[in-house]
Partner chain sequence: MGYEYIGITVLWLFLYGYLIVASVDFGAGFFAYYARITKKDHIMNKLISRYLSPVWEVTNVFFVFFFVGLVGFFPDMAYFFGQALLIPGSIAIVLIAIRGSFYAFESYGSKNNSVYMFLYGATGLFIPASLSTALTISEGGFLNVTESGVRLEFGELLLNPYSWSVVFLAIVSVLYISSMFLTYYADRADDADALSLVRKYALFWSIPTIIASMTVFIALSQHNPEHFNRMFDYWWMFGLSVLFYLITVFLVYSEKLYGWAFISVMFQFFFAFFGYGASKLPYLLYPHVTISESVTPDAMGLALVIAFIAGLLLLLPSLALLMRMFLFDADYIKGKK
Amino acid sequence: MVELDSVMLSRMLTAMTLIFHIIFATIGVGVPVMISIAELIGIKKKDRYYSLMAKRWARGFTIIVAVGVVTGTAIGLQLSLLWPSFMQLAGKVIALPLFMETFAFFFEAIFLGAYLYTWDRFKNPMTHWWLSIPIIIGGTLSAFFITTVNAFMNTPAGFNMEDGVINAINPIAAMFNPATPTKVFHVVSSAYMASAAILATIAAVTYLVKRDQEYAKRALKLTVTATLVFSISTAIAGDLSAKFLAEHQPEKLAAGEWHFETEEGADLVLFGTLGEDNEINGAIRLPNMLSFLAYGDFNAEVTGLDQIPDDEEPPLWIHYFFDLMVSIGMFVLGITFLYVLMTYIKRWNPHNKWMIWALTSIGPLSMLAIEFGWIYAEIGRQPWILRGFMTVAEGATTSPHVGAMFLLFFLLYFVLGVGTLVVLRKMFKNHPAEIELEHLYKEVDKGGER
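That one chain, whose sequence was just given, in the form predicted together with the partner chain:
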């Protein structure tokens, strides 16, 4: 039984805030890209369906951004409230990216307001489209900066520590620590992928309930193609991340892969369960694949958990999360590939029932994969908060009131979550795209499309 002390409660509260925030943050980074693409296609092709798509997505997006902003504010403050000793130490080294993240956020906030309230204000529609670019830049840069902070916690760099005193700080080296490139690539790419996939799910559901099918077909084509492109880049980023882990954080890879003994030609363990004494049951073993995954060489030596001191070993249950994340990624990649393939082969109907049903699943699944991936990444560096320098227990607050705050925030996230769903539903349920299109563009030919 785990003891519910301040440390454990601080971990739980931070985890809860992040798990909730990530949903909104991910969409916040990725959806502007999709809005911008749809608006551009709408302008270039003079296709009002795409312009409407951009508008509808933007309207839903504002609700998501609002919750993203407030939960982001929460995690920003909670860092200092729950982990004061950690912030006192690490603040000296990572203040720069934290600070710059707020700049990026500021930049995005300014142009988001400008974008949302100027749809019909300019004579040239391209002027309005240009306003979407700073939103994308701001959102993606926020993701970049905040990911460098997390990367730093995994592979601290850019300072020296002697007897608990930090000196010789190099803020740039801390920001561009070894984990930064792969982490940023993976985070940004998967955020784009999940956002496109969520919009694809919405389009697929719209199509399934037999409403606005012209609109839904176009939305599907755009979102599924985008999901495919982004899931390919996410897969590449994932592969690079595995190679990074093998080199810099072998304990995380080993725990995730249940790789106990250091050996050459290591097997990849898929699924399975772990019995007592760490024997693996019911797993699929792919011979030598772990070595290949880690080093691009089937016979390379992969560090096992035997090389890691027992008290620095991450929990072994992260294996399930690693497997789930990768499986979902592969599934989404496969399904979107199939859909895109079918749209190019005349005889096949990409809008058959099975395909549409499968596509309804990719949004929620991609979001789950992002949560699983973060759980794997975060639990995989336990017991460290600053790998090699500070354990989680040393960083936590000593306040006795964390438990009450956990309940308070649980209630808050519950209300926000329900509120978001209710408002989004209200916003779209009684306002189908076709009607909105007719309403917006009276001159549009109304015949034959419904």
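Given the form predicted together with the partner chain, state the structure of the form predicted alone.
The next block holds one chain only.
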């Protein structure tokens, strides 16, 4: 029976906040890229369907950003309330990226306001498009700075510790710690992928309900192609991440792959269950593939859990989350590749019922893959909150009121989640794209007459 002490409740509240926030943070990073691409295509091709896509996506994006601000603020608050010992130890080391993340958000918000309120205000539409670039930069920089904090927790750098006190702080070295390059690449790429996939799902659902067919077809072509491109980059990022783990966090890789004994030519274990004495049952084994995944060499030696102290082993159930993350990634990659291939082969219909139904799933699945990936990353660092320096139990609050906080934040997230869905539904349900396009044509025609 799990004891619901202050440490466990702090972990549960932080997990709930991150799981909820990641949805909005991911969309906040990736959707500006899709808005910018759609507007650029609309300008270059003089295609008002793509211009309308950019407008509609931008409207929905503002709601996501607003909720993301609330959930992001909750994370900052909880760092101090739930993990005071951690912030006392490491707060001054990670202060720079935390401040810069806030600065990047305000930078994005300023240009987002200018972007939203200057549609059709410039003679040259490219002038308006250029306003989308700072929004992309601001959103991506926000992801970069906050991800460096998480990377620091995995591979602490940029300080010395004497008698439990941190000194000789180098905030730049802390920010650009060994985990930063692969972690940032993976986070940003997967955010772009999931955002494109979510927009593809929306387009597929629109097509299935037989609304805005021409608009939906164009949206599908753009979003599915983008999802394919970003799926490939995410797969590359995942490969680099595995190689990083093999060198810097072998316990996380070993636990995620159920690799119990250090050996050369290690097998990659997919799926399966664990029996008594960690006996693996019903798994698919790919000979020598873990060695190749970790080092690019089929005969390389891969560190097993036999080399890790028992009290530093991550929970073995993270294996399931790793498998789910990778399986979803491969499914999305395969479906999007098939759709793009079908668009180039005339005798194949990329908009057949089965393909469209498959595309309706890639958005939710991509978001689930991100959630599973973060669970793998965070639980795989256990028992540490700051690897090698402080455990989760040492960093948590001893307050008896965490349970009440959990209920209050749960209520907040429930209201925010329901409210977001209601607002987005009201925003688009009775305003189909085809009607908006007619209004757009009339406005342009009136402008031409003037």
